[in-house]
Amino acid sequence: MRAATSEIWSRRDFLKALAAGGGVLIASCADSDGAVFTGRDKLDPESWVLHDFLWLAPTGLVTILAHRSEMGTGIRTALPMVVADEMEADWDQVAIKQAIGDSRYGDQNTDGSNSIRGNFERMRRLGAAARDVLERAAAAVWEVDVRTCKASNHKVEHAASGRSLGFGELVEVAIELKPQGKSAIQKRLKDRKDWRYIGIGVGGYDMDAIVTGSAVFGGDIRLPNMLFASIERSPVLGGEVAKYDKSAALAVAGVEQVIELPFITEEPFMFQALGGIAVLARDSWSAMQGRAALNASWKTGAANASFSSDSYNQAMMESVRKPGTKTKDRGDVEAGLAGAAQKVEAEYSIPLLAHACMETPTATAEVTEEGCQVWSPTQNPQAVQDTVAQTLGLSKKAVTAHVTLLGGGFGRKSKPDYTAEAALLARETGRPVQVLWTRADDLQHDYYHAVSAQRMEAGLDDQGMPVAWLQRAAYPSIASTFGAGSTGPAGFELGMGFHNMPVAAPAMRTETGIAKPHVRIGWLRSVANIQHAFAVSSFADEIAAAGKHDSYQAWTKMLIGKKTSGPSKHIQRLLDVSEAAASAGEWGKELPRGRGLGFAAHHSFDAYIAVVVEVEISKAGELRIPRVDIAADVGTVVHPDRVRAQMEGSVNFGLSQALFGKLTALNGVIEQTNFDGFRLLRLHEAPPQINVHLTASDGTPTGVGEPGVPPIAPALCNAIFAAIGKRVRDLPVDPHDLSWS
């Protein structure tokens, strides 16, 4: 395992680097054909310098910039990793450099399980360009055909002859010859059978600095004449200051000055900075002693300080009660109900859920008369350039992003607008400023996960299965986050397994209700699934209850339904993960009363995931989750072990929303603080046993750090049902009584 580096390069140092070292540059250009470029020409042109992916020097060292953020998932080993392979690149020979946020790298927010989906064959094409540029390197120094000239583990081999010539000493040669297209590199790529790394896996690049605790992370930023800040913010969202006391903070030792940040009082809050009154000291436990001492009061206004979780949550399921705006509408749902040999009902809630994150919000920020920049554990480097530029008035060029290792993000971290607060701050003292979020910032202005409400009703025929099936939804959407005015659930949301869920039913309509926002929303690890998952999963097996089936087996009738010409690809992939999970998880075995098995699968980010949750519950209700197996087809597995830990990790994330997650409002006021209120599962509460199975699949790779979340609540309250016979329908399962006798 290689010690990490946790140089952060901006355009300036790289050029520095090159030109100290004589190095050929292969670029990947982020234009509509692809193409991919090489050459020492393309280094003086502005528009390249950005474009740099790959950089090798007259010593044979590789560094390979990574475009995405690093949060847990090991995206900075497996992409460079990818590069590398198809290179043939020694992975001991090999660097990596975190990129600066610029759009010439292409898409760089680090969010939707996309870093793997949407960059795997533009890095299998880098690597496939180097390996072209120096096998035809070597063939012009020997004369040859280069046919005849193999690239093989960091240097170029001519089987005939027996000569070899290392990837370093090829730099003089390469620097000459002109790139090929995107054609003729598509070409170049290595056959599957030929991956070194790929499918593989090497050790992860960061894991020595992370494990030795040198790995700079956002708070770890220090400059010269630096400030912290700490900033107390109104606790209804819209609201203002009222009134504070500016010379009680000063008084406070260390305290250097008390600003006032101007406040965003109307939707849509976008990913600006609040407002608030921030005080600034030479230490952070000074900044937050002052900020203590404001003493502030606040003028909350109307448009959220009537928000109330009994009462929202009340009227959400009231709206869902009644008929709604249809999104779906297949065969006569009525008919199909009214003539149903047995009808079934349910109602299912998950309340406002908070990313916490282990590392906090934290952003330094240094503005000069160049410009601004910023040093922040984002997602979006991209979208921190376009706040801070917003932000400044300043512009998107004279932002230089620079990303740090993240602490998890979970979408939390793609927002920027504590960026924001660090860049005001840092024009307004003239000085570099670290704005350090608590835990209580970061619980009660977090973008939040919606809370929601579904209402489900199915008919069944007389073998007690679906032929008519109505299902409802009401929460608020992550567009409100975007645009003023929304009230219920956005296309793209619904796109997340609720109007595109995969029952076979002959009459099917999905509706939507009205949830206004009184909050900020935003994407959390697996968005909108979450509750559909939840609500479709755990339906699935009342359904299978009321008509006296194995929850496992009339869940793969539902999927299949009528249909005599098989199953689609899509759906068999579903039914094998499904297979899988059930197998592994020795589904159907024998188990006393307070014991039991539930099942539960979802596709979501192109993934099928299956899971079997095995539970015990005492006499006493006191609940025990000794084994989880998940079934995972994520398509082309790049990096097993990363794959493996993301499934676990989703198992153990999974857990602790169904478990215990759930943030309430009084008066617009979120009321939780810290973990005493927002609960997360401790380590002694986690499954001691969690087995992951990879499904061999040639297919594109899928997202993988997502999709594992959506079934972990449905399968674990299945499982209560079959151990104690009780229905867990409104998350968190911890206040509800699961005690028996």
Contents of the next structure:
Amino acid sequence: MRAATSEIWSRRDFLKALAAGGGVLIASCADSDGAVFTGRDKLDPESWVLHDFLWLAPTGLVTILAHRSEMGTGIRTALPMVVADEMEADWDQVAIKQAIGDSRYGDQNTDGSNSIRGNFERMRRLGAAARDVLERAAAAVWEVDVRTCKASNHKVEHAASGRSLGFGELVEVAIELKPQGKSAIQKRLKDRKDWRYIGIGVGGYDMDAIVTGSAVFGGDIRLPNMLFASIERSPVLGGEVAKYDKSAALAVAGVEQVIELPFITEEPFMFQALGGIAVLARDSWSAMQGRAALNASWKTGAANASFSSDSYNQAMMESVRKPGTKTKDRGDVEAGLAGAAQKVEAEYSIPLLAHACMETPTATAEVTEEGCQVWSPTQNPQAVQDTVAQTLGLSKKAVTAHVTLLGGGFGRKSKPDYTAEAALLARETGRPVQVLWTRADDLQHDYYHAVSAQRMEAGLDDQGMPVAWLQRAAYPSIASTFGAGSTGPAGFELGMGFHNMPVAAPAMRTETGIAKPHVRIGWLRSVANIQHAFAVSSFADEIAAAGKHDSYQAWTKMLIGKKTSGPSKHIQRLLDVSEAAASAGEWGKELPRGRGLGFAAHHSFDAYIAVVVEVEISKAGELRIPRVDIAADVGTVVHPDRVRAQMEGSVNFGLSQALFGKLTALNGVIEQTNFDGFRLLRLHEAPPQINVHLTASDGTPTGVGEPGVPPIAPALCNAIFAAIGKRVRDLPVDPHDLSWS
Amino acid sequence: MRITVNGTAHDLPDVDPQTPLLWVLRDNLQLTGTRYGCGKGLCGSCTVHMDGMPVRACQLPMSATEGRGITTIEGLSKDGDHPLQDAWREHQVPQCGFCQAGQLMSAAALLEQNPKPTDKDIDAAMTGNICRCGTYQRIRAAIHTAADAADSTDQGDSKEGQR
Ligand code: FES
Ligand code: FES
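Could you switch over to the form predicted in complex with the partner chain, since the one displayed so far is the form predicted on its own?
Now the complete complex, all chains and molecules, led by this one.
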């Protein structure tokens, strides 16, 4: 083992090594706030700066801050594109700079399908404010009325005289001008018919870097003298190590240090580093080898060792078979059920799910006297800042949270526990440290999507329409990750398609059952909508089948109910996308046995989505999905190609979950450690055709990244029922026997 | 030992020859375009070429590359203009992008063997590459586009020249 601190290179040595072609990947050719990681977004010091978000260099280069994280939605391109549009900037002369975590940029938590919802108008105003200043600058230069100066394609023109000035030529004057305030700028927003990029789109900013392999993801940071760490964590949440062989780990070639991080044994676990035995080495492989040599064993008696999926899932289902805690109660459900012409009941369950981003959690940290710098693929750089500051006892200001590209996020990377690990190790060693989670670490220590059980009961009238509706849900809550003592679903989760499910029934009650947490529970792409939409849309199909009605027709009737005044605006939008999906998906076409269409629709993150899935099942039970039609009303479509991509991705993500998604626990330990145990959809299983149908709308933009997911699983299972008459109520589909004769 | 990557030979006397190629590329040669996704040959993120054949770098000890030529995403084309890279741009295939180096390397090996693959051929060649973001339909379309482009521009032996 070498001494930790004696070998630290100075920054200057590092730069010298670089200049000499030392081959070290540069992590940060830092500008004033050190936010830069690709070198393509270096700022010109002569720039005019607007609101710390936009820089215009005398060369004409416009640099726009991306304050949200890029995890595959295209947001790092789309928001700057909105700015460029309103500014009348030419996209080819725009560079993007990734922001560090800093509250002055506003909310940066790239989660909840909120980036466009929360920033579209704000980015429009930023662009318009820039355009406004540049037009005033030109007017000042020409000494003409500003109303005769018009910005267009990276220059300002004066039509009457035929003069024009490029944006870059206006920098010096612009610097002297004060940007106008919000209400003045609001009036200067472009008319939507004049949009040049919004509603049209541009190519992904990182496309070249991705296809040539130069894109910088979390694990690509290389700092001089950096150690690579692999951490052995307790297989049971909250457990502690009994013993391990430190010297065996140190004996592995390349291993330099073994450090025990304090074990967190009590809930709430929040964003804390879980603790563990860290093996630090000169490269990732040596660290993993050293870790294997630890041969750690664990103290018995950890509370969560009682967690085994079989018994847990059964107990959870039992709890929804009994009356639970009432969370919503309207009309007389008992009387409705008792007096119904027909009664339908069903129970649904979905297992624990992992995010399984292709890029496992990873983070790099360096602690110096000035503070801590971390580089990580994070959805939430301000939470990184907070968590690292708390972990190290530093002020928030002393923590710089750089954001790399994310190799997938899906909610996992909103939680900065892995950056806290890197920060702790960097402090302990006095050297830069990169922590890399293995796939097993990722699957066994996730913030999981909750395992759930739901029971539905409906009383139908003689038309087959529900008069009474009872639904019960049990699942461990995300709230349990942040506060001790949680025993079941929280209000914010029930608001995701449970309380607000769209079926009209004169009497309706919702109840929750008991489900205590034994692993960290977190939000996964579309969150509790996953289980709620599965239950509601599957059950609607069951009700239709019970009344021998066409499923889609019955669905539209169930949404409208007995209302004579016509559906609300909200329900109408759901009906409209339902119709769009049904017509595009050729609902009602004759299909032979073994083939079938399934329908589902769901509203979440302000968006309205409906899906028709077609399945083809051989007599032997082999399932194919030839085609999926997905209709989406997402309000104004800001970047059509990326919206389509998100819908395609959501279909595949939803199918992956529905067909294969399942994690199990035995004695507190998650049993799956890689993609052999936790299967994900592969190319040959993906539908050859996904048709995305976007509603033309000038409404407020909605969320896009998540809302496509929830209706996929129920539409698939409804299609299976249509094809062969078998009902899948407990996901995933894969273990079910789908053979028919 | 000595390893040849993208046409350049590197002597790595300090590296255990049993180290999987993936980590040699990433940690010793700073060629970070090849990515870790599973470490068990299950996801394809680490796909590179050895003498033109697709291999999973996480499963290949460095010793097995002795005397062979390794090509990584960084060496797929000189100017980032392999027909597949162009097709990837045209179809805007990537979402997060993390799996895409592996996808491109698998697809490139496929086209070397089979310049005009059918959907079935693509299924077979690409099934080892997981994309969690779900870009599969665009991957398939882009492979066809690249195959068509090669078909219309080259009548013969330019395949080797692509690397
Ligand atoms: S990392 Fe090699 S196949 Fe997954
Ligand atoms: S693009 Fe994200 S994993 Fe494939």
